[in-house]
Amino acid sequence: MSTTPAQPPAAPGKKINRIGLEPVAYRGGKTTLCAGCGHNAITERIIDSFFELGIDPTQVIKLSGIGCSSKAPAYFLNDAHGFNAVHGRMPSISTGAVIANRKTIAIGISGDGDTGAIGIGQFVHLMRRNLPIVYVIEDNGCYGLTKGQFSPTADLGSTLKSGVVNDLPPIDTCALAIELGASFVARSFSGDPKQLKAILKAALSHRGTCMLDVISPCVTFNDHEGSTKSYSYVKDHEEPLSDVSFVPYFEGIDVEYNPGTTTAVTLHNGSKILLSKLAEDYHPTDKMSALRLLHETTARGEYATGIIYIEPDKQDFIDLLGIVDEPLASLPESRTRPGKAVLNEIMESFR
């Protein structure tokens, strides 16, 4: 994570970070979003997870494809950079983005309808090739931005607010995910603020794809009796794995707990995830059990929340590459565009 230049000191009282930023240097425009919607929710968490960590906004891309969680990147970072792709096509705008500037801190907002439908093709791609990313998917099982049709990810059995029965299976973007090869795979709910924060904040960490399913209730088209996308169904349907907790690298990592109903999960960077068991012993670096774990709690109606998987030891795109340290967008042509001798050799290789 990129330091700022230095800063004038705050005035007195002036709620800080550790790189000398207040508050507002990590918020964005007035939401438009209706009053009450998910989606902002996971806004104030994103703001509250890049000012506890220290990140420097010009340091970030953020990016986005059409949808109603496509304006979400309008509402967070105002000095971030960012790109507002075609619909679906966000993962290959995010994957040149990175390449050209592995120093970028990248963070994808879709949608289940973004990347369930007309983007899936990209969202496989982009899950098989552990690029550094943040990718969150904010979930409300419906097509919000044009009047609440189901969205791939509506569960079987649920209905819309004009009583039409939903007679096709979801897709599930976190096995999927795991399945394919990312690296860090979680679900949260947009109403759980404290367990968001903790998952939004290791995923920030993580070097690597970082798929987070966010479930985001959209209060006009379904929060309704009969969704199971709304408000009441998920609190009443929720199944945390654990209590998750996020030590950053540059705080004290001494944690003291009971041996035996906590996991420790280091990080690239040196910081650690805490997940406290509540209910199973689950350990979300076993592929095969996060795979279990969501077909069995998908059977059952419910909706396992926290970190399902991850895997922080993995290679991601950028070193699979086997790309220089210094961003290529920085790099000069001598340094990019080999010379005709160089070609010559080349050609000669395949001879």
Ligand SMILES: Cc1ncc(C[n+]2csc(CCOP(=O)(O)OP(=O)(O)O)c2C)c(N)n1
Second form
Amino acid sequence: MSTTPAQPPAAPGKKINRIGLEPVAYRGGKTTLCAGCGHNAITERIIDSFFELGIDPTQVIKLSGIGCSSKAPAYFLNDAHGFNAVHGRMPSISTGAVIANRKTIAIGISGDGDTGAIGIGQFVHLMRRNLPIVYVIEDNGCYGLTKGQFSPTADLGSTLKSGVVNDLPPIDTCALAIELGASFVARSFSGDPKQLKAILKAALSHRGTCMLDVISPCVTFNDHEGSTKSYSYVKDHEEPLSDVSFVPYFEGIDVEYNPGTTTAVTLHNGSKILLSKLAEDYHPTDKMSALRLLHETTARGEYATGIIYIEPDKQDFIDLLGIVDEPLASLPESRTRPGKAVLNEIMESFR
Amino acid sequence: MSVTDVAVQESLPQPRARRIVNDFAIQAATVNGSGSQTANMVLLRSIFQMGVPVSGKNMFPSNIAGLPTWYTIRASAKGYISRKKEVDFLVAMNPETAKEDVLTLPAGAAVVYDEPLKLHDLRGDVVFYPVPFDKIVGTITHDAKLRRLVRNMIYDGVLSRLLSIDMGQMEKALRKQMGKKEKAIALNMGALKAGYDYAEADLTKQDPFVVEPMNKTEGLILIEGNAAAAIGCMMAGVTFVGWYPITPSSSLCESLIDYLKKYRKDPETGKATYAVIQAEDEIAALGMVIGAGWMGARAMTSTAGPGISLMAEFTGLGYYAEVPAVIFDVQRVGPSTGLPTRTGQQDVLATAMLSHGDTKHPLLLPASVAECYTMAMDAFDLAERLQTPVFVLSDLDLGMNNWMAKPFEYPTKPHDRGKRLDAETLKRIGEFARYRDVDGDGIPYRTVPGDGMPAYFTRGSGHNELAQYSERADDYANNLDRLARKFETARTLVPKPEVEMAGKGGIGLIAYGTTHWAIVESRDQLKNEAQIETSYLRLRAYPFTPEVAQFIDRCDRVYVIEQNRDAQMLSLLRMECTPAQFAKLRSIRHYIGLPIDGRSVTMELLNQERAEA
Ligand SMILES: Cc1ncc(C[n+]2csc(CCOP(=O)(O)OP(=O)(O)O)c2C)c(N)n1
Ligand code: SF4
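With the form predicted alone done, generate the form predicted together with the named molecule in the same format.
To see the whole picture, the full complex is given below, headed by that same chain.
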């Protein structure tokens, strides 16, 4: 991630970050989502995270599919280019965009329907490629924008407001992402601001695909008794795996921690994630153990939250492609149109 | 050689003195996967090297091995390169189709066939040359696998003798085809020679067909349309390719990958100045292209009909979000198992109007390999200039067959990167509004992420000039009207048609793409056989430029000739016609999966003219 540290003079009484921007520079349009919608809380944490990391908004692209959740990019980072794509297809748009400009910082917002149903194919292939992007599923177990139908992440036996029971098993997007090759996989809850912000900041500092499944209750269609994605159900069944704290490289603090109870993960830019274990058997860098943990907590009807799996050094898709360091999008004609001799050579081969 | 074979040859219908020089079609009927491709290419090249205009058309099955394929080579002193309706010289190697292949020949044709097939009793009005391929191949190699591979080369040797195709040219063509594989060359040369020797010793020339050297191919190249398009894309400076394999378009991206690997590495770092991604499907392929195009890359994909169907939603998004994208559609017929290896022009309406809501898209219509090359470059310029998806409609016949062409010229125009906002323009126009028509041509200015210019939010059709979300009726209608204005600008930028008037107009013909080559021949037939002089307009793009309406106005009636069932281009024309123009339009269609031929056009046109009278 490229961030340009600068030391602007701090205006007295004004909160500014390390590149001299105020929080307002990270805000977007006014939300049009329902009051109390979990998605709004996630938007706030996204704003905080970008601000606190001091990322230049003009270097960011924000993308989404279609759904209430996918409207969110309009509500943060006004100075970043945004792309509200078509339903379930944000991964492909992101793939083209990030490859075209490898310097960009991409954040994609999706819903559980946008990802788990219509978009599952593109989701699968995005995870496989380990494209550098922070991919957030704002997961409410239903289709908000089309008025409350079940989505593929709805739990077995949970009910709609009308009483209809879901009789199909859910897709666990975290387990899927780990299985498929994502190098940073986390689950969080829109009602847990501290954890969510720490995870987001860590994700924004990781290079590779970060898949964040954030449970985000839909107050209008899925917050009732019988829902397993309601505020009260998730509060009661959230099982944090660790206390997540994030230490960005630019703070340069020598953090002290107890290696017996805390796992420290160093990211490519020197930032550190400190995970002080709350759960037994929590090994976030071990794929098998991460998957086992997910299956066990799900079987108990709990949501394991936190950074579930991280592979800090995995090669990302951009590196794999072997492309030039400059953005492909801005290469001049002199570097993209071969000379006359090349054409002659090719023509000769067809004589 | 058996007694019956001699008997067959003795009962010849042809007077021996007649000679037909450089004007006939050879068809090799083989089984796919049997290595016939090399034999056919060598045959095609040898005739080409003798200076005789040729065209080669491969009719192959959607299968890897074991099904019938036919390769037709036409030699034409006059330079006709469309399919010839009749086959004059058949090489019958496939037991399964041999009988029907023979029965459909015109009287006076000749047949080289695998002796055990015993075809000579089928009819008495064609010449038969039985050749014991297995016996001959047995003298060349004992390896069963190699025998299978060189068996077809024997018929090249036989034809060399029977048709007077120079053996030196055969060897040269073989070397060209095989590269540096000396062992394989020696083996194939053995087969060629053996075929030649057999024909010399055991067959007596009884048919009239002969190849004689000319000088009509000097300096020309032989190339497939897909390779030509790939070269065009590379010269257009493509930086992003997203694709999903499908016949008949795969070889476009595959050739492109080869060229990019070779010629588009950064000289200093050795790193690629492009990215090619094989996507999970065509939806993702176009999604990636739109993502890359939005970011400012020159991005393209290539597909065929089934992929076009999948790309519908994204194409509409590209139209409304105004993102450049280049989409090659190498047309084939039908969905699913619908003759994926047969040709047609059946995606015209589908691409022109692709997606839902009010959408329409520029189409470029290459007729030749040269246009595959130039229109590839045009497509990128237009896509960026117009900020919209642009389709290039090739077809299987053009994309996958070999065509003669003059070597392509190096482009003289620099890339047109379109209206990108910069500091100077921003100062001039005052405020950045992504979808505002500042210049009156319907084309707004755009910024791309990371360019230091103001950001905007990209979404579908519900936005105002400032790219803000809007469901207001006036915002929506204004935007639609501006997009229509932009399409009018496209009309002034796309390649103009080629027009040839005969006198005041008279009978006019309109055609496009590969249909052109049948028209060239049909017009000569109409003139020479029926004394009908025709005017001709070859469409090269949609939207139609003013020349098209002028042409219809000047003609008494106009036949629109195309390779689909429902007269798709005619329908597009009708949408823009005055009632008077509408009344003049007639239609000739050809949709059998094989390339259209001149004779069919001539016959159908004369039929309709008789009805008119
Ligand atoms: C191709 C297509 N099919 C259907 C729709 C209708 N649609 C819009 S949003 C949506 C579901 C969104 O659900 P989810 O992704 O969970 O987001 P939420 O609204 O719950 O945040 C559907 C089915 C569409 N926009 N496009
Ligand atoms: S309907 Fe549900 S998901 Fe949509 S904005 Fe309202 S609360 Fe949020």
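The term rigid core refers to the maximal set of C-alpha atoms that superpose within 1.5 Å between the two forms. Residue numbers count along the first chain shown, from 1. For clarity, every value in this text was computed on a predicted model and none was experimentally measured.
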Superposing on the rigid core, does the Cα of residue 338 end up 2 Å or more away between these two forms?
yes
